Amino acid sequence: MKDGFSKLTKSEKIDWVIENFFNSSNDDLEILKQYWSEDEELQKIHDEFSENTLTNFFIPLGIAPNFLIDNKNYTIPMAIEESSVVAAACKSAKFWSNRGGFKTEVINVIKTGQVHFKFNGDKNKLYEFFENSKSKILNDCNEISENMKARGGGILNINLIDKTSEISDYYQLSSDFNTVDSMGANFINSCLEQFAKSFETEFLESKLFDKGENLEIVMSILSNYVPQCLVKAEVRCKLNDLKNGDIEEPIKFARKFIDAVEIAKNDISRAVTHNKGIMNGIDAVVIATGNDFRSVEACAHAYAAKEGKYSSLTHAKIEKDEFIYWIEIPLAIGTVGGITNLHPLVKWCLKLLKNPNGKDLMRIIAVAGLAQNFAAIRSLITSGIQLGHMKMHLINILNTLSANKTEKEILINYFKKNKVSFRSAETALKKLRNDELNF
């Protein structure tokens, strides 16, 4: 046990960790230090993003150019350690840029939150009380919502929800919000806590209830499930226009593609991996733009199960002579607030995207997920996923094997025509070092 750890200075925290877990090793200390920024102000910003920070944890920031989205060209930033994800996004972007590009629609931007409470009395009196108190509850939030209203957002409504069929005496005050260009978590939670305070105060002052009827606030919190904060992204083209590289028979490809999506719709084993591939693209952009990828992930997977069975987030069909492929996904993200105005690389990434507003960023992120999924399914139903993936993974394997620069160049060229695996790379490197490698 280490009491008061958070009150130690950064240097004291590091000393304690190195002494207790690394036997006072200078090598392990240097690993932490080598990731510090030489710019003290920049390092201070990063240290204050989180708690008990010791150093920075680097993730590569790549870019995927050639995205044509609603007739505008974008280069999308992607923060991810898996090179094949960025490569796949680039391949899809180029493919669809020659076929009309991606079309998007923001369907809605409503976010929600709830005051969870228990009430053991007459529910008819509770509903009457709520209707009488609603205006006061909302008016008590005027100061909190003033700035959000000025930006075109705010509290949209508040409703009393009876949940007693699920949990005894359980009710909710459920509210919808428009947080415009911010993710809005702090705004929503502040409103909800004020709702709870006002609701409880009004209840205690009400003459409507008998002595034995009690109300207890359990908690007030936003929901990361935002099925009404929804965006759609789509691509479509004539069937014959699908022909490209490994797509030699367009109609056969389209039918096989639809089969792959249908399998993901109906088999949970495939659906999870299918949707994970979508989130590869989405999370990479969410992280690069300073948004909360954990909430986006949780919401996406919940949305995939909204019909009572976990299923594919993407859809595909042939309509007349057209191949149509699309995604509808909830995305609660923002372009202001949080670390978007603090993290220099986040600001750089948003500038790269032409400083989008919240709705535009929703469009871009949805497209990244759709592009990633298209590339994955294309590989799966043609050459197989491992061919491209292992080619991209080759450099990591060679780094693990301590190959030098010259050896890497030779082996990258060698594996353009040979199957990549850890064993084959290890064998080829040994042969190269023994002058036994034959091209």
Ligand code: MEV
Second form
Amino acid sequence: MKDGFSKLTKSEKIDWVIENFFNSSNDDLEILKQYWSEDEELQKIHDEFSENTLTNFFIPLGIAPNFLIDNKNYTIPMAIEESSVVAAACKSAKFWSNRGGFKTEVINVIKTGQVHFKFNGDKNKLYEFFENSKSKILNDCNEISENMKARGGGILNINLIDKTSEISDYYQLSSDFNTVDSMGANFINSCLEQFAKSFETEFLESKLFDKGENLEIVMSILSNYVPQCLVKAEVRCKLNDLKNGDIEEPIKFARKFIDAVEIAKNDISRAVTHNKGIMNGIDAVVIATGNDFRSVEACAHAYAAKEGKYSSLTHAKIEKDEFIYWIEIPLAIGTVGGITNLHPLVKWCLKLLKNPNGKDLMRIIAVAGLAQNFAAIRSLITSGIQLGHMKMHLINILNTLSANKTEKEILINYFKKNKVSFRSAETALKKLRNDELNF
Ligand code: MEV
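Could I have the structure of this protein in the form predicted together with the ligand, to go alongside the form predicted alone above?
Okay, now the whole complex, with that chain kicking things off.
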């Protein structure tokens, strides 16, 4: 047990952890230090993002050019460690940019939150009280929502919801919000906490209730489930236009593709992996643009189960002679607030995207998810996933095996024509070192 750890200085924290977990090893101390920025101001910004920061944790930032979205060209930043994701995005971007590109539609941008509370009295009186105090509750929030209103958003409504059929005495004040270009978590939570305060104060002052009728606020919090903050991204082309590289028989390819999506729609084992591939693309852009990938993930998977069964987030069909393929996904993200104005690389990534507003970033992220899924299914139903995946992963294997620069060059060349696995790379490296590698 270490009391008051957060109050130690950064260097005291490091001393403590190195002494207690790394046997005071200088090498382990150096590992932490080598990730520090030489720019002290920059390091300070990063240190202050979070509590007990010791160092920085690098994730590669790559870019995927050639995305044609609603007739505009984008180069998309992706922060991800998985070797094949950016390459897959690039491949899909190029493929679809030659076939009209991606078309998107932001269906809605409503976010919600709830004050969860218990009330043990007469339901009708509670509804009457709520109707009478509603405008006071909303007015009490004016100061908090002033700025958001000025930006074109704010509180959209507030409703009393009876949840007593699920939990006895349980109700909600449920509210919808438009947070414009911000993710809006702080705004929503501040409004909800104010609602709760006003609601409780009004309740205590009300003459409507009898002695034994009590109200207890349980909690006030936004919901990360935002099915009304929804975006759609779509691609379509003539079946014959699908022909490209390993897609030799376009109609057969389209049918097999639709089968693959149907399997993901119906089988949970496949659906989770299918959606994980979509999230490879989505999370990478969400992280690069300084957004909260945990909330996006949690919401996406809940949305995938909205019909009562976990299913695919993408859809595909053939209509007449056209292949149509789309994603519909809720995305609560922002381009202002949070760390978006603070993290220099996040600002750089947003600039690369031509400083999109919230809606435009929703479009871009949905496209990244669809592109990723297209690349995955394309590989799965043609060459198989391992060919491309292992080719991209080869460099990690060679680094793990401590191959030097020349060895890496030779082996990357060698594996252009040979199957990659950890074992085959290990054997090839051994042979190379013994002068036994035959091309
Ligand atoms: C790997 O990170 C993602 C895939 O498994 C997705 C999929 O199977 O659709 C390739």
